[in-house]
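Read the single chain below, which is given as structure tokens and is the form predicted on its own.
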Amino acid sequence: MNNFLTEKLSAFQSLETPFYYYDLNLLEQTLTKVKEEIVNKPYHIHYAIKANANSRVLKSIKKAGFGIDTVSGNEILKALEMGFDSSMIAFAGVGKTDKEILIGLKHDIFTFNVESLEELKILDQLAGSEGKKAAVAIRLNPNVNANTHHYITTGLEENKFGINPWELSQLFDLLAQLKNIELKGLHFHIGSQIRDLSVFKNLCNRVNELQKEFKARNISLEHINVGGGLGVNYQEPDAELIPDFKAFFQVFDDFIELLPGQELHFELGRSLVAQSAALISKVLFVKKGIKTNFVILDAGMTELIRPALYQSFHKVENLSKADAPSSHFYDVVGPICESSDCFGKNIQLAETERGDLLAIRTTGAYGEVMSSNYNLREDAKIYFHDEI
């Protein structure tokens, strides 16, 4: 093992665990790579703030010149607090409250990504009451299978997200009637942690088909928003600390059919921030059994819920035994009073003992931001590369 964490081991040993450790140098390298791949293209990035709303992370995102993709009123307010221009803030979500919609209207955000005909009607009413016109991108459900975990698949007709193609005639009738709606574009998002890039080719083909429906009715669209979803390498993070953004954007270069002057927007989250953080935890006990040996950590599902929620894989490394052979197998679990509080089963590690420091990798996305105080646990501390 030889990665950006082992060099910090001596510093880690003096810190109270568990804690999140962020390498913002890696984050900035990742953002730079994205910028290099979209230069001179009509492409725009909105960072999906739901992935990680840490203020220092957001400062790096803002410095890169990206916008923000939000799914709540408080996320809009956080983005504004961090200095993001409201004209670069998109607002999605199937259940926007009136209060949240009014926040977006007050600040003249880039778009409301509208997910149902009913929402469109309510948005029109609220905009009218405020003497505003709401900038809208219609989220269409393209019925494209993302081939990912069913909890993070969002682009099928069975999912709750977006307006379905069979509702298009109703949509066109409604758009002609509403006076406080300004249609700006179409929005799509088919899921998360997508590693098979052919899925995005399928999305492009479906977008092209659906856009023709609008063009046939002389409805002009300033932009197409294809969402996010690009996955990261959880299995071997050091082999791919920065995702292959070149290949990702090449799919859209090759297959999306933009109209003259039309922009293409992306809502990347996980792929930007996931690899830039690790959860560092201390071994409390090693509990030996007949068939299974358990490594019990002081971090649990309160700090990282993804394995319990999605059965997701995160690589676990014993930093204290970085040079020892990984010759033992353990179930790595947390202290929470839930059987689902497990980071992984049959994980191969060096022989592990009480006091060892373990790193749970690739936790920069949906780690800190989804943490909780269940069992009245304290919040895990946050440290950055330039602090230790």
Ligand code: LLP
The other form holds:
Amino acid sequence: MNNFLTEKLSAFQSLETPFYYYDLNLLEQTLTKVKEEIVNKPYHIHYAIKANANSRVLKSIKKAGFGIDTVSGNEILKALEMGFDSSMIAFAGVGKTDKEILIGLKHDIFTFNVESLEELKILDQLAGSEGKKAAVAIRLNPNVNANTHHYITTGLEENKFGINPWELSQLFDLLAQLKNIELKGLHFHIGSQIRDLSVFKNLCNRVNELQKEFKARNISLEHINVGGGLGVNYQEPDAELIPDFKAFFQVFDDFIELLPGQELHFELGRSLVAQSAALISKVLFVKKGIKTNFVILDAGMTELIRPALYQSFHKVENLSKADAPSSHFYDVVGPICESSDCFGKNIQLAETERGDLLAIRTTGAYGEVMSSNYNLREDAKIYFHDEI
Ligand code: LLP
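The form predicted together with this ligand is what I need now, so please give it after the form predicted on its own.
Every chain and every other molecule in the complex is listed next, the one we just looked at coming first.
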């Protein structure tokens, strides 16, 4: 095994574990690839800050010229603090508080991505009381199956997100009445970690159908926002450090029917940042059982909750034994007092011993940002490629 982590092994050995290691060169190469794929197209990216709100990651995103997709007032404030222009900040979420709506209004954000008729009415009232007009994209639930984990599926009727198509006539009535709402576009987001690109083709077809309903009423839309969701290769990260953005955007080139002058917006999160980080952890103990041998790490679900929460797979590598054959099977677990604190069962690794450094790969998205201090553990430490 030889990759951007094995190169850093001797530097890693002198650091206190566990920590997230970020390779911002890889991040910047990924962002460059995205930019190359959308050049000369009416496409715009709002990075989904929920995937990773680390300031240095955000600096790279800003340098790439992307906007931001937010889901809370604090995410809006963080984006502003990092210097993102408010005209490039979208704000989604089924449960925006009045306080959060007022933050968005104060800063004249790009759009409130409105998820219910009631929210639209409240937004109109609050905008009126502030003497503002709220720029809005209506989030529609397209009822398209994302074929991904049910916890990260968002575009089905059974999900809580967006306005359902059968509410459209009520929506049109409301839009005609509300004086402080400026309709800018339509918003969709059907789920995350989508590897089957035909799902996005289905989304395009549904967007085209729904867009006709607006056109039939002479309602003009400056943009369509198709959300995020492009998946990454968790199984073999080194085989695909940069996701196939060409194929992804090609689906939209081929199937979305934009009206003249209309822009297409994307809210990519995971696909931009996931491969750029790994969680590095030390083996505390190797505990031999009758059927199972446990590798017990000093990182746990507090640093990376995805395996415990979604049974998600992250590749585990023994960096200290990079040249040895993967001849042994282990359950790789953390130290937290929860049986779900397990990074993977029956993981094939080189023979592993106390003190070895393990990398848990593809943790740049929904890793650091979802970490917690449960068991009063310390914040995860962070290192960047140019610091060590
Ligand atoms: N736009 C909206 C409205 C979203 O809700 C999301 C993610 C995104 C964009 C970005 O999606 P992405 O490109 O990252 O797939 N914690 C979960 C993922 C939750 C995703 C929530 N929404 C995980 O660790 O897999």
